[in-house]
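Only one chain is included here, represented as structure tokens and corresponding to the form predicted on its own.
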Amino acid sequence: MYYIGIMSGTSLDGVDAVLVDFSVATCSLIGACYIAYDVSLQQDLLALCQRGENELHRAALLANKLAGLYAQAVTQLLEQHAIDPEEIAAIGCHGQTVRHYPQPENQYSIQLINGALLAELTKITTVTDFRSRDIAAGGQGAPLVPAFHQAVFSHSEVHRLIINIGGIANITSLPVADEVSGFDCGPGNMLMDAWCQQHTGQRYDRDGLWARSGKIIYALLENLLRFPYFSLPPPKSTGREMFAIDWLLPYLTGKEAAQDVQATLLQLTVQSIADAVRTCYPTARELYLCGGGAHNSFLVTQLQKQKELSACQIKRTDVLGIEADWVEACAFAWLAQQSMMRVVGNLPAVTGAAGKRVLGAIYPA
């Protein structure tokens, strides 16, 4: 019952890979590894998030390159734990999202991954393309991880929230009796990372130290929060198409101190999460953080100060048995298992699909 899960998020920072065992518990994490994207790969992927010349050719080459990088992560996991490829039931690989358009009139989502090549390189059955079946059924194809959250983090007596702060921040509600729900709150680390890299040369603001040195520009924050996405009712999902750095620039006068903008962007992430909880899940009593943003100590401190969250204990998913960095990769190992067993993987209440569907395309070893 060994599975490998691979996730590359909208932060475009690298590859998370996990080795899990589903035979001894709901999800037992055996090992994990991370491979960072080099700058050229990051820039090539970022360029594909927008229209450009010769897109099909560039996308195909990058899908092949990613398959090689994913295979490298698989090899690293197997060697670290002395496990043969034949012992792995399947790889679940999300791929790298380069376009996500959930609007009903033009609904599609593109994740770069050559699943056939990954299966060939690893000699392991590979499951990819998890979003398409949900989209074909009228859903948005995202977020997909709430079904996994339900399987591993639900509590019979406590209303819990799981908040993943990756490039985009998304929330999962796990009530005691009612239906599981969830949606993308808005930008997580994406805008902060882009602004930080542009002004400091660093890929991200470690522990929020740069944001901590600035002051929130409240007029700017209020203007950003008026953006229509934040008031849209769920189901809803978003991505770099909506919240790239180009979205921010028209709101700026050019006279703002860079660290003050960073402080404001951090507060935008915090406030959009708090508003989502206040609006949709005021009865929640426990809140668990995962994703890279869970390590931003200043962001977490600001979340703890929000009156909308005062009734919630805020901790990392580590205390529930899965470290914050690896939750999403574990989710795609789990979704691969669901696909291999022909078991439903989506939650229509989350994605808006017409019904429950088995997700994923399988490339046999």
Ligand SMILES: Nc1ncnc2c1ncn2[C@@H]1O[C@H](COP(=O)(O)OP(=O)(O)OP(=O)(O)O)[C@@H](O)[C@H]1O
Given for the second form:
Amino acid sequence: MYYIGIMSGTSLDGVDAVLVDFSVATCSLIGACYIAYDVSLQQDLLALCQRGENELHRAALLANKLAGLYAQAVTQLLEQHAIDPEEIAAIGCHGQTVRHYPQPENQYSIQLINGALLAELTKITTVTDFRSRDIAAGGQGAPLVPAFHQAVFSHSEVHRLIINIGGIANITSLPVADEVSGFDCGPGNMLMDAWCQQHTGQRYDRDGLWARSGKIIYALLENLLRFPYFSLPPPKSTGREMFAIDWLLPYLTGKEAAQDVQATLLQLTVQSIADAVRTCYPTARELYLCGGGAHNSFLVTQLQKQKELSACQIKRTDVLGIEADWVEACAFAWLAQQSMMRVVGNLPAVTGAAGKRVLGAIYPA
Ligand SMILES: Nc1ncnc2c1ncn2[C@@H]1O[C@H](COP(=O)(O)OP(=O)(O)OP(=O)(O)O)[C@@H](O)[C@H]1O
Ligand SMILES: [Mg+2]
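Condition change, the form predicted on its own to the form predicted in complex with this ligand:
Let's see the whole complex now, leading with the same chain.
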């Protein structure tokens, strides 16, 4: 039996879907597809990330629309590989995060997805709502991928780090003997994407070419890095609520050249990752990148120049058997398998939950 994993992350760029087989190896990636959000869907989702009128109605309609898009991705995968719905054990669908509040005073995380509709459209058992149970147990509900990283990327003799650079950047530590840990380091592509969109009209700065044309404003970088989140001890997770463009604007004088701000934002991502490694994981020797940010060649070059990372070889997860673009979607296929088998999906040491929990809500086919 195969599994399908579907991820749409905080970058609000689109849908990543994978077809995987867990029976032959820990994770054998058979096929993958990507469906980009059109501009109007992206804007509707972005609007729901902030308070606004008639939110419940808009959220419900968007959850339906997303189910349609996710079903389209499933159909594409099945057709490409001539597989019937009955051959899929389950779909693990993360949904689209529009609110993430992990702080104890108002703890919740909302991923838009109509799981019932996705099960109905695909005729495949669908697992969704992976974060709520961990939050109910006092955890952050994030990051959830470290358990999957442990299952597929651990090495018995080398301390490895997996760093996913999506909208937010998150790090997983896979030590040789100690416990697996991880947390959200801070912004990944989110601020760079927003600044680039605002000043160039492009959704993102391809290969970091625009950032490369600017100069890092070190005084600004230092100020940004003083923001308390960066020095907060784990467990910690974050999202658009914290690191949207509104976070940046008060730090600017308005006189900066736009490309210099872009260079500084890229360096903010690099430096916050390097600081996380220096303070938490100095014994790591291998670092594997995944997520869209792994394609930003300037960002990768800057990471390689960081003295805090000089003891680490930096590569992409591709060399470990899963291409950088599909790791997160594979993780949700794996988490669906955990749910179906009633096996623990969270790592309390990562999320801060009171204990191990079986995650997800299951909509049978
Ligand atoms: N060639 C490239 N050069 C620079 N940036 C890129 C390139 N390709 C992708 N990206 C960046 O990657 C982002 C998409 O990455 P990804 O899909 O991993 O993030 P995400 O959807 O936020 O995922 P998640 O939240 O699960 O980590 C784009 O918005 C863009 O910023
Ligand atoms: Mg994405």
